[in-house]
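First, one chain by itself in structure tokens, the form predicted alone.
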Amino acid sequence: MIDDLEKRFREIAPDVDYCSLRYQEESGESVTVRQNILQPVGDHSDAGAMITVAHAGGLGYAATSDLTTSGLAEAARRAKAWAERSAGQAVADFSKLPHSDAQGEYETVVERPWTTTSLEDRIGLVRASAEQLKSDDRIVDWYARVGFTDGESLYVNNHGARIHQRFHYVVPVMAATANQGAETQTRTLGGYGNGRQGGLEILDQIGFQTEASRLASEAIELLSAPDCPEGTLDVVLAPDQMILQIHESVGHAIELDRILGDERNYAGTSFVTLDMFGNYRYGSDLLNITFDPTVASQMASYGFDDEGTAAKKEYIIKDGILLKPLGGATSQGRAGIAGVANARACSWNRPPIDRMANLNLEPGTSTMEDMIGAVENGVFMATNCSWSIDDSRNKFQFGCEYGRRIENGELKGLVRKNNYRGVSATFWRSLKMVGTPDTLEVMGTPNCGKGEPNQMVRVGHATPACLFENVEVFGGA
């Protein structure tokens, strides 16, 4: 297929300043036990071509099912009108922006593949870590479930690029819900942000069929704790709720189409603007925030993106300050400004715009047992189950499924309904303490929203766990 792909797309390419085709492939299975009971087995499969025209300053695409020579020349004369239409009314000179003749292949490093277990012994996995969280009476509601996706995408244009990746997901979740009275917790394993790249074993590196019972003994624990207290203290955030909080105040907020304006009138737009790049103090000295995508295992990782740019690591934040945005070749030359490599589409029937990929915090120097022997009087908070931020990505609140007290330096007892509040702008300036590597997750979500029409992607997440001070903390709700 690939190859028959490529030899179409050079019989249809029209002569034009730009023309590209972008094929997308996936397939995948997802199976569900919930109440001991298995859900019906999921099973999908998708494939189509994009094909994008650049000529006269203007620019069109057009996608398609039809794969054939023929389908793939029609999507191409109307790509080629729109980019006709919009000649000299478009944003940018798209003729003139810079255009990828990278060649090259990635895929993703698999120790147990997926195929090499039955579809019998897959449910009796999941089915058994399923059983394992109903361990008292006060369990209401439990399940367990693991999403396996293949992906394949091709990339070609008439300037000599030839880019072939493959792409293999695994998205693990739990969850057990205790109900006492008018009472109600919940415990996930890391909330729905467990997905990586990888096989079987990535469901032995996060222990799917080892921790379902401490899940379940947390959320009966939690019915009889009390409210987290209220005040200005310190917090340390697991890495499971570290993640949600680099997503929404930082990788949002730092999307160079949000900050064109692109965004706008759905998504919202951002406070953060072009002059802030190179000078402005996003957080503390502490602060060091990298774009990855060549963490092997990572959710988001690839070789090139969706416009053809190779990947590779930069520093989106260094010691606190604002460098770089997530913005790929098309916003970076719209802009005049330096980006990264993550112009990334969700699917061959959308086109690539700036998307998150991995985004992590780099690991410190304190340990965890550092963290909490230098708090007086905080909490410990884990696992993310709400979320509000406005729509600058400024002012936020967040919400964690599972807390602790710390007093003059030591972990106390339990708290619920775990809640704090800040502003992006200053918020970060208060890290304090960033943990080792040791404390540090590799963590990732399979639905980041963002685009009109919609566009869902994976993003990906490495962080430790981190001492934030004077932070508005409250209970409730």
Contents of the next structure:
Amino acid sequence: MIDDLEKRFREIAPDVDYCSLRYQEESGESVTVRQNILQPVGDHSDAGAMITVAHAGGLGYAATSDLTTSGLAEAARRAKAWAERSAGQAVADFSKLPHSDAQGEYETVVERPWTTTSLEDRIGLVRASAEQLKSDDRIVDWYARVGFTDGESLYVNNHGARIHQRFHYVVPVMAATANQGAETQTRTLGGYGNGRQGGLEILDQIGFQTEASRLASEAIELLSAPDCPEGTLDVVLAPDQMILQIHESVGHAIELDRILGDERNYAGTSFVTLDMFGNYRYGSDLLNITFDPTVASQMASYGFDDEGTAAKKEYIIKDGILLKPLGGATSQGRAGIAGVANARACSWNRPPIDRMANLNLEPGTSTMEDMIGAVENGVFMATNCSWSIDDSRNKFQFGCEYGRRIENGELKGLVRKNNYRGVSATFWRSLKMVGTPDTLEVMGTPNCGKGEPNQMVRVGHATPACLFENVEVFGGA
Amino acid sequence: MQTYFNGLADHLTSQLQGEEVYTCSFYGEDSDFVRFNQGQVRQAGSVVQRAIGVDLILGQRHAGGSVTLSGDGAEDKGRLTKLVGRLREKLPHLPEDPHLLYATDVQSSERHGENKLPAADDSLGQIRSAAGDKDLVGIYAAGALGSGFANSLGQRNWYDTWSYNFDWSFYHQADKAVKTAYAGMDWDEAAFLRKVELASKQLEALKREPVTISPDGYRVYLAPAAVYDMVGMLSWGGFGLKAHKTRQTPLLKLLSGDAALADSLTIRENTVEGVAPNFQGSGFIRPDAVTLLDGGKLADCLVSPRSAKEFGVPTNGASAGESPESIDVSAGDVPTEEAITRLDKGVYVGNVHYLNYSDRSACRTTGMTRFATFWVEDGEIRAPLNVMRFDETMYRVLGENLVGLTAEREMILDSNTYFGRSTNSGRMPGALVEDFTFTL
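Can you swap the form predicted alone for the form predicted together with its partner chain?
What follows is the whole complex; the chain from before opens it.
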């Protein structure tokens, strides 16, 4: 199929400044067991291609699921028409922007492919975890789910690029909901943040078969726990909360297309401006953020982005100083600033825009014991359940499913409805301790929304636990 | 598109063996998307896509799958043959599904739109001309949408429309902007220019020196777009039967009698006056309207076929997510033209942003003000307001602190384009609210 598509593209590519074909195919299965009943098993298969043309300074695209030579030719005709229509009224001269000539391949490393097991085995595996969640009459709803997706992509253009990549994703989710009177509490296995690339080995690594009873017990305990205290306290954030903190108040803020204004009508703008790169103190000296699409099992690892740029690990923030934006080749050309290989599309039917991919917080030197021990009065919070931030990515508020009081350097009792708020521009400067590699978790989600037309993409975040001081925390209504 | 879909449905029927039954849902679009930034074109293109989901049923066992279609009948029939074969292989390996429910009373229907869309060059030209030297950012999405349902019992439902949704903002600087939309089926240049003129006037007000207020309680006027987003948040579990029965609804305190909403608040799923199809994925036809809240009291829930089976009640044609698609909030008695006068002193909130629950059991919601939000004194807009975070329970906003709803309502057509162009809509009044809590 891949070779045929390339051949068809060479046949139909119009004589223009730039023309590319980006083919993307995904297929997979989703197995959900809710209240011990197997839900309809999802079986999806999706394939199509986008032809992009830059000509006379304009840019146009056309997406089609008709992959015949005539179907691709029609898409090329439409893409060229859009390029001609936008010529002279585009935000940049797209013909003059650099175009990839890269060639290469990438494939996810998989130890145990899901396709080597039977459907019954996969159902059994999910059912076994789901059944452990119903540990008490107060558990009123519960489910476990694993989604498996295999993807394949081809990028070729008229400048010599040819990139072929294969991806294998696993997204496990698990939740137990407890109720008593007018109070309901839910515990999940890392929220929706346990997606990774790989095979069934991922389920072992995240405890899919072993964590269900703990989650159910915690949901029940939370029903009678006191609310999170209110005040300015120190907080230790677990990795399954840190990923949201990084995602919302670092990742989106430094996306170059937001800074260039593309997203202002939808996802928003940014408090970060182009003049800040290279000198702006984003956080304390302990803050080191990397763009790293090379982590083997991470959700958004790849060899090349969707504009054909080779991907590599790069420091975005080093020792607290903001160095680079998250911007792909097109945005870099428009802004005149170096970025990273992060122009990505969610599927064949959407054009690439600047996305986060894997954005990681590098581990530090403090053990979990060090961090808890350093807190006189504070809260340990885990597992994001609420997220909100302003359109400049500054004023945020997050909530966590699970909390424990920290008093005089010791973990104390459970607290619920754990909320905190702050301002990105100052919050990261209160980063006091960064956890050692043994507190680090590699996480990821399939649900990052952005773009017009809208796109939902996979992103990854690997992070240790961290300690922040003087944070405004509070509980429920 | 309908003829093509019917051909696929007939082909599926021909593929069945023995007692097998199928249901299928089709989605297709031919869409143009033109994205603008600073009044210039950022990305322009078109998307042609068709997909079908098939559920192959044998007794209480069933296997579902979806596949992208090429648009070529012969090619796609081949894809469906393979899909049905794959699903048939799965059936013996799946247990019986006690919550399987699909329509068995054949209720076919058709709802056709008419293509009155302007040529892309015309609409693009009008937009560029209207933008002038203003900093316009946003997206023009337009084209044909088709949606269908079929089953082997002979039911055929079809919906198609040709629509546009130009969702845009005029920016002054930084985060100070006016957001508006011009959406519908019949592009009218004069109506579009009136929208542009109104937004231009608001843009002038945004050029005044902005003010920052301290976190506290303020009297506010929530414009219809802000109410739409707040009610949209409430729709996240607020009106579905499963969320109610499993005690996960944010309206838990209303359900248990521990909290109340305003007597003046009535919310309906108003399918007949919306723009979404009136059929759903298992073939059930939606009633013209379902009353969700009646005078502040819980009325009916949205009931999907699976919930109907699980909880032993009839379905009312809700989709699996049990969220409203054509939501309608009743009008009040505050004339819109008097809203700012009656606000007197406080905050005019044009739009809100990024809502989420800060205490779901208590229906407490946090979010941000966005776009055209102003400080008002003596019944007049004084200055744009720097963005503020709010954190409030809906029992106060739409309950004890609700001063009134506007007498006029706006029809808001959802501009969401995840996976495909949305057909959701809302008919919304504005709301005057006392002591609305800003926290940051």
